[in-house]
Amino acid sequence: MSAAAKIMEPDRRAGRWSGFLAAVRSALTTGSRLTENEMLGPKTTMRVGGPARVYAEPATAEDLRLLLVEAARCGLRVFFLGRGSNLIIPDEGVDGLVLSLAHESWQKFEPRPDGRVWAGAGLRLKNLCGLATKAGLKGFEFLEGIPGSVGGALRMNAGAMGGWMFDVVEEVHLMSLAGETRTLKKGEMHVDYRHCAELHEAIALGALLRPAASAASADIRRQIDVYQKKRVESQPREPSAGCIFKNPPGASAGRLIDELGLKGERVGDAEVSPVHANFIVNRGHATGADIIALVRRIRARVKSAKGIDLEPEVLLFGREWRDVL
């Protein structure tokens, strides 16, 4: 890019944003939210991070489509934010359109006559488990303690207590960045550890889930209580983003970090949890920069001592880890 083009680029970008906002503001339904420079840190479980250039909560599929189509037309980057439980937001924020399916219209839980359940992408996993328990539907208990939404769990194939999100999925309804809707059977999707390829360039609208069986609500509740007790004993209660690193093949990231005596290691108010070494917790006033610096330090120590490159499991929202590590 020439020097003159670099000087002109901020004006071009401002023009694209102005065009986008002018196109969508008058067309969105009254139930949708659209704001500029909204802080994202409070919307995450780690409680750190700067603002979104533009933030939107569409109330309908048509509003979501409008936002996606106009963003594509204006050449704007789009990011999807669930309940913010598996990501770190940089201090400078996100230079793009951040979309969240936080409106109640995306939080439906609908048992079907054939035994399946429709779960909207914005439904909290905790609520999914609670509603399934009341309905006497077994098989979702492992999701109860994951502080995310159905959409985020689909994108990351969230797992806990030996279970994985796609263990209970039959089909996923999604919308591409071009605003096109599709329905995919589980067998048509490319899913593996903490990853669903089809949801990298699309947003999940919801999924049809298959319970494992019917059971008495009290029996389901007892299993949830067992899992809750295990989590309380093994995971920190301070703000965190869950496990920071993926487990390398044949090893445990938490065990590797613990063996190097890194529990309690700090950068600012970001700390390796004394309870679980694969968690970084916010001790009160941590910044995104603190967390990134601590991730670098942990990776360097493990690489030096063990010869293993730990790969982050959490997302660096709006950026790529390879650019900062």
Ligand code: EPU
Contents of the next structure:
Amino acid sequence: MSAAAKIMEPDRRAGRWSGFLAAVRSALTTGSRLTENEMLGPKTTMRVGGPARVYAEPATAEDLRLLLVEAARCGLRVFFLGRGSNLIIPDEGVDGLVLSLAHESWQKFEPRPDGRVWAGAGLRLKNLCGLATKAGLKGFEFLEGIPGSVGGALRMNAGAMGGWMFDVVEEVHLMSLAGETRTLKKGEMHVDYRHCAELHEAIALGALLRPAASAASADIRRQIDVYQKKRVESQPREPSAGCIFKNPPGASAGRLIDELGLKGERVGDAEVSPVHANFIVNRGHATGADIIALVRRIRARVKSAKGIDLEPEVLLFGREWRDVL
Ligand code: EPU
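Could you present the same protein in the form predicted in complex with this ligand, rather than the form predicted alone shown above?
Every chain and every other molecule in the complex is listed next, the one we just looked at coming first.
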């Protein structure tokens, strides 16, 4: 880029943002939130990271569509934020529009007469389990302790205790970056370990879920208690982003890291958890840079000792891990 073009670039970017804000501010319904420079760290379980250039919580599908269409028209990058439990926000934040379906209109739990359940993307997994238990619907217990929302769990095909989100999904309703809505049956989607291809360039609005069976609430609760006990015993309580690496085929990332004596390893306030070695915990004032440096160190040690390339499971918001590792 020439020197003149470099000087022009910030002005051009500022112009795009003011054009975007002018187009959406007066058109959004009153229930929607729109803010500038909103800090994202507090919206994540790791509690690190900088601001979103613009942050929005649309209250309706029409508002979501408007935000997406205008962002596309103005050439702005768009990011989706769920419960913030599986990602690291870089210290510099993101120069984009961050959209979150945190408004209560996205948190619906509606059992249908045909036995299926509609779950809005903003519904927390904990609430999904609680409401299903009350309704005597079995099959969601494994999701109870995952600190995520339905939308994030679909995007990541979240899993625990041997179950995966897509085990209970029948169809997903989503909106593309162009603002078009679609319904996809599970069989039409490309779903894998901690991955759903169709939700890379689209946002889930909700899903129709299929409970495994009806059961007495007390029996469902007992199973949840078993999982909870296991989790409390084997996973740390401090702020974290859950498991930091995917398990490599046939192995456990936590065990590999543990075997190398890396529990307690620190960069600043980022620490390999002494409880479970595949968790990096925030001991107080960790930064995104601390976490990235620790991820790099763990990967280097595992590579040199075991010849295995550990792949991060958590997302690095707005960036690609391969660019920073
Ligand atoms: N282990 C160690 N040392 C450690 C950690 C684990 O030796 O520091 C051993 C355990 O004793 C066990 C084995 O490694 O024999 C596997 O550990 P664990 O049962 O904790 O399961 P995991 O494979 O480490 C996976 C998911 C978790 C999920 C748990 C429970 C991944 C990367 N992790 O962990 O998901 O909660 O199973 O079902 O798939 C997440 O995705 O963020 C996450 C936390």
